[in-house]
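Consider the single chain below, provided in C-alpha cells and representing the form predicted alone.
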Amino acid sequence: MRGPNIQNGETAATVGTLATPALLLDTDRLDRNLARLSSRMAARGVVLRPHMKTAKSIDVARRAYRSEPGPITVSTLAEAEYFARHGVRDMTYAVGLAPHAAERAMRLRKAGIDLKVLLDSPEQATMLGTAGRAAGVTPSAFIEIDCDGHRGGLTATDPKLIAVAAALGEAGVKLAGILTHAGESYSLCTPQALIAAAENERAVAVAAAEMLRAAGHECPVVSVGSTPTAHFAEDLTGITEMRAGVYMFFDLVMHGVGVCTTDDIAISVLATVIGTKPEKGWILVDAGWMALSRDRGTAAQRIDQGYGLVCDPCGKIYPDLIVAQASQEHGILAIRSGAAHALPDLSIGAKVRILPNHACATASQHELYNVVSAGSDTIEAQWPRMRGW
C-alpha cells in the first residue's frame, strides 16, 4: 500500500506519495539528452555553452559538466549570482543590457567572474564604460546579430556594427565577439527547413564577424545557438561556441519542430484525478496553468498538444489524451478533437504524468525537482531551482 501524500518541499518516497502537483525530471532522458549534443558538438570542434535559462539548477548543470563547472548562458543576472556562488566562473549573460543591469553585471566582474554581457548600440556601450569604470573592473562585451528578424540586434552588413565596436574601444569595454540566436527555427519543422536555418544562423554569424575583423576589431568568440539549429547544422565553419538550452529537458514545441521525440521529454508534470465529467468527456485534475504555464507553443504547429500530453504514471502516453483546457488550478483532461480513442477510465485519486509544450515555462512555475529514474517509482532526489531576476 502506499503512505499518505507527502508535500512538496518534504521528502517523499515515491511518485505515489507525492502530492499534486508536482514536477518530475527523468535523469535518465536528461543524460541522454545531454550527451546527445555535447557529443555533436565536439566532434565538431565546437565549445558547447549550455543556456542555463531552461533547468535553472546546480544539480543539472553537474549533470552538464562531470569534472568542473564548464561555461555556461544565463538569462538573468540572479542565475548569474545563483551560478557564482556554485563555483562557476565563465558565463554569458545573453539579454540586450540595461543600466541597472551593468552595475550589478560590473559587480560580479570585481568578484572575479568572467561574466560577458549583450549589447547592439553605441549608446549601452558607453554605458557599460561607465559602470566598468565606477567599478574598477574592464568589461566584456557581445555584439548582438539579427540573423533572422526574431529579436533584437544589428544585421550583418548594418554600418552600425563597426560603430558599436568602435564605442566599446572609447569606452575601455573589450570586444568578446558576436552573438546571435535564430529563434525562428522554432516556427519550423521539416529537416530540410532546419538545415538551411542552421546554415543561415553559420553565414550571418561568421560575415558580421568578418566585417569586423576587416574593419580592424578582434572577434574571438563566434556564439550561435537554438536548440533545433544546434541538432540540424551541417557545418560549422568559423564557428567557434554553441548555445542551446532547451535541449537538456526538451518539450512538445521541440517535438513539433522535429528536434526530439517524445520520449526524450526529461520531465513531467504530476497531477491528480479530482473529478470526471463522463457526459463532456472531462477527466478533471489539480494541475491548472499554474503548474503547467499558459504557453501554448504548439497551438501554431501542425499537432496542437493543448496545454500538455498525458501520461500515466510510468510515462506511457494515453492515445490523443490531451489537457484541453486550464484554468489556475484545474486542467481538463479530453481526447483531442477528431480523434477516435476512447477517454480512458481513470478514478478520482488516480495519477497522472503530463508532458509539457515549453520545458522552460512549466519548470520555471515549480520550486523543485522530483528526480526519478526511467521505470522506477522511487524519488531519487529533491533539486531546487532558483527563481527571479
Given for the second form:
Number of protein chains: 2
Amino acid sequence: MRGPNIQNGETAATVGTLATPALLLDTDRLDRNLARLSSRMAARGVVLRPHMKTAKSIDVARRAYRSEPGPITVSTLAEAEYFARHGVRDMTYAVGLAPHAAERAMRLRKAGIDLKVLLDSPEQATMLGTAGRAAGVTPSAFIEIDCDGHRGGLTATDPKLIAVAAALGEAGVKLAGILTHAGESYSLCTPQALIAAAENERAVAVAAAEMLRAAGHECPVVSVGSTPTAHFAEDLTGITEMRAGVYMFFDLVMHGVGVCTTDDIAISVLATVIGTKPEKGWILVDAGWMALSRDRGTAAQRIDQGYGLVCDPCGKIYPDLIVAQASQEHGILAIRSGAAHALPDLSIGAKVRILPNHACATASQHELYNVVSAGSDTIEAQWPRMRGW
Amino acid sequence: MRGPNIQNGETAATVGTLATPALLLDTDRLDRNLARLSSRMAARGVVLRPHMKTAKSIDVARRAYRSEPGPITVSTLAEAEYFARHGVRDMTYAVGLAPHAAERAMRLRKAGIDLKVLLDSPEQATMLGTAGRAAGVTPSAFIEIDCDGHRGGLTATDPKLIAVAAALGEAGVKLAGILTHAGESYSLCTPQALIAAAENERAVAVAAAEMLRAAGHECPVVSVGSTPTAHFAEDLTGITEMRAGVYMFFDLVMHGVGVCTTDDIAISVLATVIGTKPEKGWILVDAGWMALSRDRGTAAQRIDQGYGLVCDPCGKIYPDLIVAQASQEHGILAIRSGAAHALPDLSIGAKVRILPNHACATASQHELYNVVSAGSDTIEAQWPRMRGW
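For comparison with the form predicted alone, would you give the structure of this protein in the form predicted together with another copy of the chain?
After this comes the whole thing, all chains and molecules, with the earlier chain placed first.
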C-alpha cells in the first residue's frame, strides 16, 4: 500500500482537494463485497479464484487474501507477470491461447509460477506441448467449455472434447480440468433467470467433466463463474472452483442485473463542475469518456444510466441525475428523461462522484485508485493499477 | 523516437512477431493526413493548432512540426505538462476551467509556457485572475462560444459574452480571443451538410468576435475547429486559427462522416486468432474492448462497423468482416449482418489488423504506437503515449 503521492509535489489528502477526474475506491464497500462472496463459497466448499481483470491491483488482491496470496484468475499475461512479481503463485490465464502467449506463459511456468492456460482445440494443445518442451516444463491447461453460446469453448456434448483431451495427453500437457463462464448471465435481470443460468452453468460444467472422466481422463478442477451466477447459484454439486471479478467493485450494470445495490458500488469517479447551462438543464463536469469509459452497458437494461449515476462528494445519490452525454473530457449531467426531479444547484468548482456502468472498463481508464473509507474525506492511500498485455 | 523495445527482453521487430493485441501506426498515412490539412490551412492563411488529445505523443507532434515545435491544443493539464517537458511552448487547454486547474495552469505559465485557458463565466474569470496573481503571472483566456448547442460556451448573441470579457479585464486576465468547436458535425454525413456546419461555425465565431470588438475588447484570435469542418470549410474569412485532432489518424467514424477513406486510417489494432466457431460464423481474436475501446460511434451511422473493420496483416480489408462483439479480452469476428461474403479462412495464430471506430478512444487503450510504413512488415520504432490528467 502506498501513501498519497499526488502529482506536482502537492499534498492533496482529501476528496475535496483531489485534482479531478480521479478514481475513488471505498474499501469498506470493497471489503463487504469480498466477504460476501468468499463466505458464500466457503459455506459451499468451493474454492474462490478471484478474477483480477477488474481490479488489476496487488493491493486489491491483498485485500482479498488477508494472509498468504491465494489463487487468482488473470485476463492477460502482463497481469500474470505483474502478480507473479508480487508473490502470487497460483494463476489461471482465462483467455484462449495464442502461439506467442504459449511461449510467454511457459516462461512464467519455468520461473516456478503455477500458471494454467485455456484452450479448446487440438492445434492449441500441440502448440502448447511444443512451447512446454522448448521451455523444459510440463504445461497445465483447462479445456474451455461453452455453456451458453456467448463466446468460445466446446459444448459438453461435442466429441471434439475428447479429441482435445487426447491431444493434450499426446502433447505432454497436464489436463487441469474444464472451465466455463456464464457470460450470458449479464443480460438477465430476475432472480429466477439468474438461478437458472447458474444451474445451467453448473450442469454443463459437470457434464463436460463427466464426459472426460468416462473417457479415462482425469478432470480434477471443474471451474465455473460469472459475478451474477456466483451470487445466485443454489447448488454447486460437482463444482470445485468459482471465478468472478467485478463482484469486488460492483457497478450499475450489476445493479441492473440485480446482484447488488447502488450502496455496494465501491468505485466512483470524482469530477468537478466546469460549467452550467440551466436553460438546457445541463451541468458540465470534467469527466468525459476518458475518465468514465465509453461503456454503455446499462443502455440495454431497464434503467439506462447514461454514462453513470451522479452522487454528491460523500456518495449520496442525486435522484435521477445521470451523465447524459460524454465527450473525451466533458460530461454533461442532466436529469433522466421523464423524471420529475429538479437539477441540483451545483456551481463551478463543486465536486460530484459518478458511479460507473462497468467497473472493469471505468477502472481501466485510470492509473491508480484513491482509497477512501465510508464517512471519511481522507485519501488514505493511492493504489496503482497495472495495464497492457 | 525510440527504437523497438519489446517486453521481456525479446526482439520482435516485425508485424508478424509482435505480441498482440498491439497498436500499429502507419507513418505514411499519418504524414499524408498531416500534410492534407496543413496545406489546406496554409493556402487559406489560417494557423493550424493541432489537437494532441488524439495522439498524446511528442513523436507524433514532431511529425506535425518538422522544424520548431508549433502551436498545439491539449485536452488535459497532464498533456500540457508532458508537451512542455518536450519543448512545446504555445498551447491552448481547450476544456472549461476548474479552480484546481487554474492554479496548475498558472504554474505552467510561470514556467514560461504560453498556456491559454478556456472559460465562459464571470466566476471563472475572477477565479483565474486570483490564480494568476497568486502565481505572479498574467493569465490568458479564450471565451468559449457555443456554435451548435452541443456542449458548453455562450452563444454569439448572449449578453453574458460582454460580461465575461469585462470580468476578465477586471481580473487582470488577457483576452486571447474566442474559441468554438462544431462538435455536432460528427453526426453529419453529406458534403452539403458539412459545408453548412463549417460556415455556421465560422459565422458564429466571427459574430462573437465582432460583438466583443464592438464593445471595445480586443479579440486577436478567432479559433474554430473540428476535423469534419476543418476539411469542408469553403470560406474562413475572419478566422485566424483552426483546431483539429483526429485528422492525424482518422477512423471509421470519420469515414462514415465522409472526411476520409479507409485507406487514410493510420492506426489499427493487431490481433491474433485464438479460436474459431465455423458453425456460428465466428472467428475469435485476442483483441476485445480493452484493446479496441468500448466506442461504438459507427452504431449511429449508415454503416455500423461493430467494434471495428478487419484487415489482413498488410492492411487489406476483408470485405464486410467486422468485430461483431467484444468482451474485455475477446473479439468475435463475423461477416456483417446481411452481407454475402464468406468468412475468410483464418486459423489459430493468424494475425489481423482492426481499423478503429474512434481513434482517440482506441489509441487511449494502449501505452505505445508500433510504428510501421506502408508495404513493410518492420516495426520501425515504438512511440510512447502519455495518459492521465
